Amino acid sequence: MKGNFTETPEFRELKTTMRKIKNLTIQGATSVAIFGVGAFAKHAKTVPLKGEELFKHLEAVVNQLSNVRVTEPALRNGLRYVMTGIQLDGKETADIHGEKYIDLINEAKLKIYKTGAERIQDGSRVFTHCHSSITVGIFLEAANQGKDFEVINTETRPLYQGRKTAKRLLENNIRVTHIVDSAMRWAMNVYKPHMIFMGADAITVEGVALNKIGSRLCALASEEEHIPLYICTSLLKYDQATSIGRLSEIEMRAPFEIWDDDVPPGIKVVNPAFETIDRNNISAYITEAGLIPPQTVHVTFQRLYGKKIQYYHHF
């Protein structure tokens, strides 16, 4: 990616996106989508490239930006998304495109908190896992309609993205429960939660979710408690490749955020941040459609958003 354009504002404001999507300053599937389509779409209509040599770099970019961090499909749809609308309209719209992406993403959570909302009642406690901005959404949507209900979450090692679940319910006023990852069987045994909402950073064709490592560990508890568990995210998550074969993958992140001064010699520390959710363990996906089955996602991505978004392809 050399060329006069490197020094534009737009170039690097897009180079200080993908460092803060990799170091987790920017954070969240919907954040990174947003913020990382947003940082594109900018410069994609100012670098200064026609034609060919224009796609070609476009398409270094969006390689680039996609595997930042690998299990980011929302952003990787997006990316598509901006990139259909550059060969249909120009890379002078390539902002426009992306100002509407980031707008499917809003419509769609606002419908979200709203349908998810609709599961919690006065006196329901509800169990969440990491730190999801359409969970918390729901929260503060039930909250907003006079509900009076608790929150039981984890801290979510290593990082404790929890903790920041945690402060914004105190903040909205909501009663909530704060534990470590590995007493998550033990919570559900012990305060009964009636459901289980968590966030996604992907969904498969196959209707199996990943998130946060401990995500599994929480379905299996859930199923041994026969407690529901619901995914709330939006279908843009979907991951488009598995239905072509590929598999979703899970990244892996640094040794550090674990053990980061005075590891002994000879230990090897491994930090996977994503698992799999198995469709068998989900009650039910809350989105942009409704409440649907594991099976019917590809189906239903493809009834909102086929037309928008390209099947999946590079450039």
Second form
Amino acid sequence: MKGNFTETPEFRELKTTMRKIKNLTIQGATSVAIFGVGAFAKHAKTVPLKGEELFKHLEAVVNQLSNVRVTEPALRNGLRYVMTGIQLDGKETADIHGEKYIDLINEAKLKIYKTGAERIQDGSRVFTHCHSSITVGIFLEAANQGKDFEVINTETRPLYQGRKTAKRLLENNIRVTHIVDSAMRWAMNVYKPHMIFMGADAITVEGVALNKIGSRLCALASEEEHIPLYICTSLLKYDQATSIGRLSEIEMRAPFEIWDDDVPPGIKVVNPAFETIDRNNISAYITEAGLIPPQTVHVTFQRLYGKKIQYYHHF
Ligand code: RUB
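Switch over from the form predicted on its own to the form predicted together with ribulose-1,5-diphosphate, please.
Starting with the chain above, the whole complex follows.
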């Protein structure tokens, strides 16, 4: 990413943030959105460009940042939010608009924690996959309320984000049982969890969720074992482009994350980061608007954020 201007510290910081998002030092949709929008807003405020040149540059940056991880609409919605703010109030206000969007995320998170924790009771067993800061936030809220429950979680190959979840729970004295991904169905059958909580990276107009690879297997196993599945997410992850018929894109990651050095020639290693969860397998979304059925995602998003977050149709 080059700019036709003397590089500012904020631009360097933005580039560092992009690298951290790519290599998962910044991990999970919520953190990607918070750090991405924050770094973009600071850069937009300080970039020494004006008029058409400014907008051309910022649009290019929005494009590039949105493509670092393609399955992250909460980041894209935030970048659009800041761009709209700049168009209305000037680039000097970019950081204020960035902070306002991050406030929206943080306010949503607190509401989701409370609603999610309501579902957890003394003696509950909850199954989860990967690392979702929102899902972990719900567990911590339930623990703070003094509830005694346990969690079963997957390691999440190839990058083991599940270990992050397990460690966070342990640090907070929440009992956790850790399994390999392929033991999902086995664990549901043996431990009989009362519910499954998972995060989401994206939500579509049909009420489908996109989350870490393995999530659909988890949903299918939950159907077989009759376990309710809840997607814990802010509606800011709604992918507005799906409402005009575009498909939510699935990020493909580097094969070396699966098999790093001595792959025998001739073996093709494929590494999809996410997959869809059919809305028929989702009991409800746990959101800042409370528990909502998958069918109401679009209207609820419009009600909460329709006026604040613009979407431009380019037909
Ligand atoms: C993380 C993942 C998380 C969602 C939700 O994938 O799938 O469940 O991003 O996270 P990755 P959060 O590790 O590839 O980023 O609840 O923190 O938004």
